[in-house]
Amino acid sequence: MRAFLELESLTRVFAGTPAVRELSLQVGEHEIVTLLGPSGCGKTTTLRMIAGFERPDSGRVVVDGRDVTGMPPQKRGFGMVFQHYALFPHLSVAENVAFGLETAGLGKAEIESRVGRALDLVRLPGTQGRSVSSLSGGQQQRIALARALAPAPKVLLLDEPLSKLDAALREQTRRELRSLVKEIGMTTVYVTHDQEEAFDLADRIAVLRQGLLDQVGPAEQLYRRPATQFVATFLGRAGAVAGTVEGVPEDGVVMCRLGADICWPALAPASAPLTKGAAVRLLARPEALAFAPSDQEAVLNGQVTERRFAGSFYVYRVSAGGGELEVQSDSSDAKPGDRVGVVPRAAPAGLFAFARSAGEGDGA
C-alpha cells in the first residue's frame, strides 16, 4: 500500500516536557489508522500537528509526497471532527454542513450539491432545513462528519468524536463510520483511548505511551504478539508472575522457570532478546490459562481471590507464584479462598516474557 500521509520524527515539547518524541508513522492511501493510548500519551498533540494547529519542534508532515509542515490548517485541505462537534445551534443543518464552503469560492449550486451529497453519505438525506438542536446526539455527530466531508478532503482526522455518545449508540455509529470511510476511500487518522473502538475501526493501530510510539500493526498482531509490556497490558487483560529464562529462546519462544519443577513456554519480544538466567515478567492472557489438578505436570498452585461473571464465562483472579493471574473458565465451581492449580491451555499462545527490571524485585 502506498504511503499517503507520512510523519517523520515528529517532536513537540511543552514547557520543557516532551509531549511527542521522534514519532514516525506512515498511513497508506485509503487506510484507517487509529492512535491509541491513555490520556496524556500524545495522541491529540500528534493529530494537531498533522492538522497544522501545532507546529512540531522538529520533524515533518508529508502528504502525497509534499511537505506541509509549515502550511496553515486551512491550506492543507483536511477534514476534522472533534470530540465536541462545534455545530452552530442558530444555523440549519445545511448551513452547518456548508460552513467553510462559501469561503472556498464555490457557487450556490455547487455548495447545495456538496451539502446534499455529504448528507446522503452520512445517511441523513433531506435534513437540510432542520435545526441541529432538534437532532439526537448520534445525528449531530453525523452532521459534524458531513461538514468535514463536504469539501472532499484528502485526509480525514477524528479526535474521539464518539466519546459523548452512550455505549449502544457509540458501537452502532463507529461501525457506520468505518463503512462510510471505506466507501468514500479516504485516508483517515482516528484518535481514541478506547481499545474496543480502535479494534472495530482501524486497519492498523498505533499504540502511544508517554509521547513514544510503542508498536503499530493490525489489532490481532498487537494482541497476539505485543512488542512491549505496555502494549500487552493496555490491549486486553494480562496477569503476571515472575520467572527466570531457562535456555536460549528458539523461534521466538523462551522457557520460563516459575518454580523448582515448573517451566512455561512464552513468546519473547524480538526487539529485546532474552538470555539464559535473565529475570523476566511472564504475562498471561486469561483465555490462555486453565484450571488443572494440583499434581499435574507444570501446574502452578495458587489461591482464588476473586470471581467475576462475564456473561458467557467467568474470570477468576488467582494469587500464585508471587504474582496475580487471571483465568477464564466456563465453570463457576471455584470460589474465593479455594486452592487451585493453573496451567497454560495452548502455550506459548497468550503468554509473553519480558525482561524484569531490577526495581521490580522478585514479585511480578
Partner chain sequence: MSGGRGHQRMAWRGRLLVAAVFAILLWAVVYPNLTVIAESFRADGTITLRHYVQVFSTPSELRALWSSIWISAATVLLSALIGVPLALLFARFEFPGRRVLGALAAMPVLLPPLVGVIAILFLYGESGVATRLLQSFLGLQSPPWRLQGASAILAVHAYSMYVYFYLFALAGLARLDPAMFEAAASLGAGNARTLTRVVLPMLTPSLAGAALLTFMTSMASFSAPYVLGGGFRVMTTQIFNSKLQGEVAMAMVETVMLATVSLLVLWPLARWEGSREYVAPSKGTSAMRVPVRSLWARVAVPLAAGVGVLVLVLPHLTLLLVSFVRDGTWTTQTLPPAYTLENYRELFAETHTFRPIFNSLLMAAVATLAALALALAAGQLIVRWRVRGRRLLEGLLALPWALPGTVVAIALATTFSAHQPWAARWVLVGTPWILILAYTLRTLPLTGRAALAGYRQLDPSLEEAAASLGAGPWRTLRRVTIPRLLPAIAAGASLAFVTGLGEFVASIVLYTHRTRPISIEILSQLRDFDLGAAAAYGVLLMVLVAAAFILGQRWVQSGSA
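Structure of the form predicted together with its partner chain, given the form predicted on its own:
Partners and other molecules have been left off, which leaves just the chain.
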C-alpha cells in the first residue's frame, strides 16, 4: 500500500514537557489507522499536528508526497471530527454541513445536492432544517461526520468521536463508521483510548505511551506479538511472573526459568534482544494457560486468590512464582484458597518475555 500520509519524527513540547516525541508513522491510501493510548499520552496533540492546529517543534507532515508542515489548517483540505463535535450551534444542520462546501466556493444547487447526499450517507436524510441542539448525541455525532465528509477531504481525522455516546450506541456506531469510511475509501486517522474500539475499527493500530510510539500493526499482531510490556497489558489481559533467561533465544523464542525445574518458552521482542541469565518478566495471556496436576512436568504451583465468572468460561487469579497470573478455564472446580498447578497450553503462544530493568522488584 502506498503511504498517503506520512508523519516524520514529529515532536511537540509544552512548557518543557514533551507531549509527543519523535513520532513517525505512515498511513496508506484508504487505510484506517487508530492512535491508541491512555489519556494524556499525546494522541490529540498528534492529531492536531496533522490537522495543522498545532505546530510541531520538529518533524514534518507529508501528504501525497507534499510537505504541509507549515500550511495553515484551512488550506490542508482535511476533514476533522472533534471530540465534542464542535457543531456550530447558531447554524442549522444543513448550514453546518454546507459550511465547508461554501468555503470551497461551490454553487447553490451543487451545495444543496451534496448536503443531501452527505446526510443520506450518515442515514439522517431530511434533517436539513433542524437545529443541531434538537438532535440526540448519536445524531449530532453523525452530523459532525457528514460535515467533515461533505467537502470530500483528502484525509479524515477523528478525535475520540464516540466518547460522548453510551456503550451500546458506541458499539453500533463504530461498525457503521468503519463500513461508511471504507465504502468511500477515506484515508483516516482515528484517535481513541478504547482498545475494543481500536480493534473494531482499525486496519492498523498505533499504540502511544507518554508521547512515544510503542508499536504499529494490525490488531492481531499487536495482541499476538506485543513489542513492549505496555502494549501487552494495554491490549488484552496478561498476568506476570518473574524469571531468568535460560539459553540463547532462537527464532524469537526464549526459555525462561521460573523455578528450580520449571522452564517455559516465551516469545521475545525483536527490538531488544535478551541475553542468557538476564532477568525477565514473563507475561501470559489467560487463555494461554491451563490448570494441571502439580506433579506434571514444568508446573508452576500457586494459590487461587479470585474466581471470576465471564460467561462461557471462568478466569482465575493465581498468585504464583512471586507474581500474579490469570488462568482461563471452562471448569468451576477451583475456588479461592485452593492450591493449583499452572502450565502453558501451547507455549510459546500467548507468553511474552520482557527484560526486567535493574531495581525492579520480582513481583508483577
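The term rigid core refers to the most C-alpha atoms you can superpose between the two forms while keeping them within 1.5 Å. Numbering follows the first chain given and starts at 1. These numbers were taken from a predicted model, which means no experiment stands behind them.
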Does the distance between the two CA positions of R225 reach 2 Å or more between the two forms, the core being superposed?
-> no
Core-superposed comparison between the two forms, Q172 Cα displacement 2 Å or beyond = no
